[in-house]
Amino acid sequence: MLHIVVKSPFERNALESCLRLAEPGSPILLIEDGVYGALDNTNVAPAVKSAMADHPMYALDADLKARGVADRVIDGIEVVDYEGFVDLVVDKGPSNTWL
């Protein structure tokens, strides 16, 4: 199952809940304000880095660029374009969106 996190981890606990409840091996995609969870040197970065041992992690390039943070992504998080987003939904579906 693909897990899609939409909300900022600094405003809601969606990312925290997703990391706690997602089955090992399930990919996690960060979009919209959820991309803030992909940033290095934040208070959520250690949890994200730890979760990367069990979950492939992705962040949507357009949303990173729109927020001016594309250069701050944690090493190992794969940045995908819209085509990559669609591929994840098709290949890893069904999906669960965390708000």
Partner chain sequence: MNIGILVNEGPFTHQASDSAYMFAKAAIAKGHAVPRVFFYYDGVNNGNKLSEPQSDDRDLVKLWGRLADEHGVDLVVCVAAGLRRGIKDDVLAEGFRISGLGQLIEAGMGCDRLVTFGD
Second form
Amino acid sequence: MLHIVVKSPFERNALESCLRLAEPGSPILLIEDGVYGALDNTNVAPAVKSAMADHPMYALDADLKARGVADRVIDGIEVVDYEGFVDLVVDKGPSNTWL
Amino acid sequence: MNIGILVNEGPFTHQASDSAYMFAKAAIAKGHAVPRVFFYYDGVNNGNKLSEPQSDDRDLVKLWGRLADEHGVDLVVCVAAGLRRGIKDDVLAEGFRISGLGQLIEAGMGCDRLVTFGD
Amino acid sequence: MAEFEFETEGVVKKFMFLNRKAPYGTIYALEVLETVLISAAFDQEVALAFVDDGVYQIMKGCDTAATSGMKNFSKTYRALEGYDVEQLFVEKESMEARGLTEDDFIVDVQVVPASEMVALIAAQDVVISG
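Just the form predicted on its own so far, so send over the form predicted together with its partner chain.
Now the full complex is given, and it begins with the chain already shown.
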């Protein structure tokens, strides 16, 4: 199952709950304000880095760029475009969106 | 693959409809089908033809309508959610139709994937 | 307008409505409940999960009388059984974090730890999250 997180970890618990309830091994895609969870040197970055041992992590390029943070992404998070988003939906089974 | 889409928010206040539109376009460009987009909650406002964005901004109502026209995407506005918010046939934009929540469940049953965009 | 006809004959999928939002402050809980009731007519395997503030949706004793007149839909959860929607799960961690126990809920639920909720979510064909 693909987990899509759309809210900032500084505003909502969407990412936190996703990390608690996503099956180990399942990929997590950060889009919209969710991309703030992909950034390094934040106080949520350590939790995200440790979750990366269990979950392949992706972040949407267009939303990183729109927010001026594309150069701050944690090493190892794969940046994808909308076509990559489609591939994840197709390849990884049903999806759940964390709002 | 058949990919259904659920849009839970209207245009402008939230990015959900923008994301859903870009996702739908990319899916179609990659050769997948998006047979139906279901608009629920404030998402019904995506079908309001009275919407007039400023000229230097995107017009999601029209963008969805064009996508429907070019690729046969079935744009369904929920009747119950729409009535609450004043989205009826008289204000319905081109390319959209109004129907029941059963159309969402059918999309979940009939599509290989159902992707939610919301807030 | 391109009305699409799906082939749904004989299709039975596992649908989960994953509720993470509190009631009344926003309309999500009410409108998702309307979807749940409709889904029952399609003979799918329907489950409801209450996680995070979603656990507040099923509080006993909700009374909207002193509001603007917001519809009190709390009793609808008790009607779900009549629609054969009987799989209601509450995540234990979310419940306990809010100082609640099973006795606080208006309807019978299965309280499951996060580890079980993980497996439940992972087993679904369609997850509709609010």
